[in-house]
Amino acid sequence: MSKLFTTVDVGRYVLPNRLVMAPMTRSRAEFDGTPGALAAEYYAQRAEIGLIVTEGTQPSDDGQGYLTTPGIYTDAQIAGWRKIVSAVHDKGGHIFIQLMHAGRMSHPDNTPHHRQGVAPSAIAPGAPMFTAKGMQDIPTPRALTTEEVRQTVRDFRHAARCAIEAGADGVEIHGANAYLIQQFFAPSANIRLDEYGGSIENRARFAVEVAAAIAEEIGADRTAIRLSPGTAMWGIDEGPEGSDLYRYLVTQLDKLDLAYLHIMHQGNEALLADIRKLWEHPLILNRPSRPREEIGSDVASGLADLEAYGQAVLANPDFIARLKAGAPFNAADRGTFFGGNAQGYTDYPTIATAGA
């Protein structure tokens, strides 16, 4: 585990350790997408970790899926994020804002314009979603036109520039977990007949164009991407060519010299090994539900350069200190994950406060 606490170069930064706070939706923003009042405290409490990746943050009105998630495309949102970033930097931390377009994983009741969701194709995910009126079925999305796909690339570019204006160290593109970018990958969600559908190269095109546009706008060394090869949720089925698509995609992304690739691992060890060989830049690995005794094993083996953790960091603002001391972890309170106030957000005890 000791290698976890060594420095590592990621993009233009030298991080103090090899541990990462994984992005986690908390649904505590204002309805207009401005980050909530407690967000600066929440993130600053966790600034000792090597890198914070924020909750998914929509790059446009159409990008919102869930209720009260933050955006990063208006002046008010930039001002809200500036407070958060400043609080993290004041504690010596590093923070990347994750840019997340939900695509078809959206409900009109959750968005500021109340319009139908958009997606590669007009195919519903076959899943419900929480709204202010309770659980509702997600409606069939509207298929983006070719020009609208290109506009969405521009939306990502604009949001990345806004993130840098807010002081963020960089952005992570959310290309995982069944949201818009992964929807382009999956034949179950993408039956397009233009240059964004059909072949592996075409289905990967949108992700590559988004990454290239952002890298051109803010610098490749401040641009990263998260992928979850093999995710099978909310109607996503990447089909028999899924592994080959990721091998192609990673090869194309590697040419852009991005700051890092963040893999949400779904269990295909052979594909993960291939990605490690194909990717010549820092690799962050997030294994869901990793036992505590295995923390550090992927960095130690050389399979990853950094390891990301979600709920353990959510529930333990002093995650690094607890690891170093061998202290027990707080248990995460699932009932407070989404929405609410300080409870389950900024009130988890540290070792120091627990012993006070």
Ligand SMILES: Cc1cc2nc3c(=O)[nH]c(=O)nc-3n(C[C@H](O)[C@H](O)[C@H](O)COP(=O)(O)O)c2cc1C
Second form
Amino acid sequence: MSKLFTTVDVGRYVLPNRLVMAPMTRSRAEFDGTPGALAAEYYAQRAEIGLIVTEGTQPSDDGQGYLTTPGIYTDAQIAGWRKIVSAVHDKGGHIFIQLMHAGRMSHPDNTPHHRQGVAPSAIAPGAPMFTAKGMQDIPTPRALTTEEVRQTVRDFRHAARCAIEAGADGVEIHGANAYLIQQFFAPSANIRLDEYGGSIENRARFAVEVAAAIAEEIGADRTAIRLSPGTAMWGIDEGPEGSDLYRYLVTQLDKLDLAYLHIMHQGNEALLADIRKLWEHPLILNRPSRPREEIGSDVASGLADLEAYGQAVLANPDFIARLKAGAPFNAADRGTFFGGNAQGYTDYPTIATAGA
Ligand SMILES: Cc1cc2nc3c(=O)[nH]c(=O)nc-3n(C[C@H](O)[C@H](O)[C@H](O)COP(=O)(O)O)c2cc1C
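Given the form predicted alone, corresponding form predicted in complex with the ligand:
Everything in the complex follows now, all chains and molecules, and the chain you saw is the first one.
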């Protein structure tokens, strides 16, 4: 485990340890997408971790999917994020804002403009979603025109600029978990006939264009991307060419010299090993539900440069101190993951407060 506590170069930064807070939506923002009042405290409590990746944050009105998630494209949102970033920096931490466009995983009741969701093609995910009126089926989205796809690339670019204006250290593009970028990868969600659909090159094009545009806007050394090869939920099926798509995509992204690639691992070990070889920059690996005794093993084996943890960091503001001390972890309370107040957000005890 000791290698976890060595420094590591990531983009233009030297991080103090190789542990990362995985991005986690908490649905506690204002309805206009301004981060909630407790967000600065929540993230600052966790600033000892090498890198914080924030909750998914929409780059535009269209990019919002869930209720009360934050955005990063208006002046009010930038001002809200500035408070969070300053609080994390005051404690010596590093923070990348995750740019998440939900695509078809969106309900009109949750967005500021209440419009139909947008996607590569007009195919519903076949899933329900939480709204202020309770669970509702997600309606069929509207297919983006070719010009609208290009506009969406520009929206990502603008959001990245806003993140830097808020003082963030960088942005992580959310290319995982069945949201817009992964919808382009999957033939089950993308039946386009233009240059963004069909061949592997075409289905990967949107992701590569977003990454290239952001890298040009804010510097490749502040630009990162998260992928989850093989996601099989919410109607996403990457088909028999899925692994080849990722080999091609990672090869293209590698040429951009991004700060890091973050893999949310879905279990294909052979593909993961290939990605490790194709990607010549820092690799962050998130293995869902990793048992505590295995923390550090991917860094130790050389498969990853950093390891990301979600729920364990959510529930343990002093995750690093507990790891170092061999102290037990608090369990995460699923009932307070999304929405609500300080409960299950900023009130998890540290070793110090638990013993007090
Ligand atoms: C409450 C919650 C919200 C999440 N929101 C996001 C998100 O906004 N973006 C994202 O890429 N992953 C999101 N995830 C996935 C996590 O980043 C992580 O991949 C997952 O929790 C598995 O890691 P873990 O077992 O260490 O928690 C979320 C997970 C949880 C538990």
